[in-house]
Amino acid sequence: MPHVMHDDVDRILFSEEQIQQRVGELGAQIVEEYGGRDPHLITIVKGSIPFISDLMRAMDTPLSLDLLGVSSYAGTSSSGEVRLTKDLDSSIEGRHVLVVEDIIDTGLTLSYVLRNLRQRAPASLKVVTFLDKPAGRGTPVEADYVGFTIPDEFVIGYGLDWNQRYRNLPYVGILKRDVYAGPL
């Protein structure tokens, strides 16, 4: 019998329905607050792809999109080293930039990205994150818009992965410890 990835989920934190409702609320809030300023969304690939896709559809306003590739994770923990793997395709000078993240955990990646983008002279720079995990924070960084605040658990699904697996789950779940930690 083939391995079923749902079997590796300890419990579901947020259902597909809860996610869609919250993303819709975030989209409406951002549109209201940006008031026709044509936000330029920058998403950090790969984990945020489902979130940015749904968020854009929930934003009934002109906007533009760019992708930024950043790497700092290996397996279950941050390597402590952040590097740019794909730069932006266009200038953000004078633009109203909204960085779209899948999760803020240690804050290391986001802190690096914000420092990098501030040097490019955007008109404004804000952050929207699907998940915020304040217990993991080692670097002081905050989001302007937060989908959900989560406990200090290893989460997967809706773009979030463990070793490139589970991104395609339609919900956010907690990965069973024995899957990523191995047998005790």
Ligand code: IMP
Second form
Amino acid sequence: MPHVMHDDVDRILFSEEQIQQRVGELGAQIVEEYGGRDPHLITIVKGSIPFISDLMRAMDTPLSLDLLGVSSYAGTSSSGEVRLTKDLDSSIEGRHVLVVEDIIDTGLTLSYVLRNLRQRAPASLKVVTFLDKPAGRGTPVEADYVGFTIPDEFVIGYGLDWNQRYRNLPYVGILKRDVYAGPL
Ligand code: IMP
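Same protein, the form predicted in complex with ligand IMP this time rather than the form predicted on its own?
The next block holds the full complex; its first chain is the one shown before.
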């Protein structure tokens, strides 16, 4: 039997259909609330790639897109160190910036990103996150739009990885315990 990713999944939290439906709703809500102001979407790579891909196609409005690369230092989520790995291509001065995140856990990444972007004088600065894990929060930061709120569990799929794997699962799930414990 070939090894397939699905075998490593203990439980599916959100199916492909549930995700498509929710992302569609989010896109429509954002377009309505922006009321004709063109959003400039800043995607945090790599985890937000599936989300931005679906979200922007659910937004029937002229918009622009840029990518920002951010990483927390070497798997130590408590170290408090965040750094830029890829900067934006263009200026955001005077633009209506919407940051697109995969998940907010401790809030460290997002608060770093917001502090950094605020210095560049956007006309407005909002955040949409696909998932929100409020129980993990150490830094007080919130998204303006949330896809799903989840319990304090480590999730994979739809862009989210464990050791760079499982980003390509079309749904969000929880890994089996023996995958964490076993050899890579
Ligand atoms: P924060 O800085 O702790 O809010 O974490 C944000 C980043 O940590 C996300 O962009 C993810 O890359 C990663 N992360 C946090 N929780 C999870 C999870 O449950 N699964 C996969 N990645 C996660």
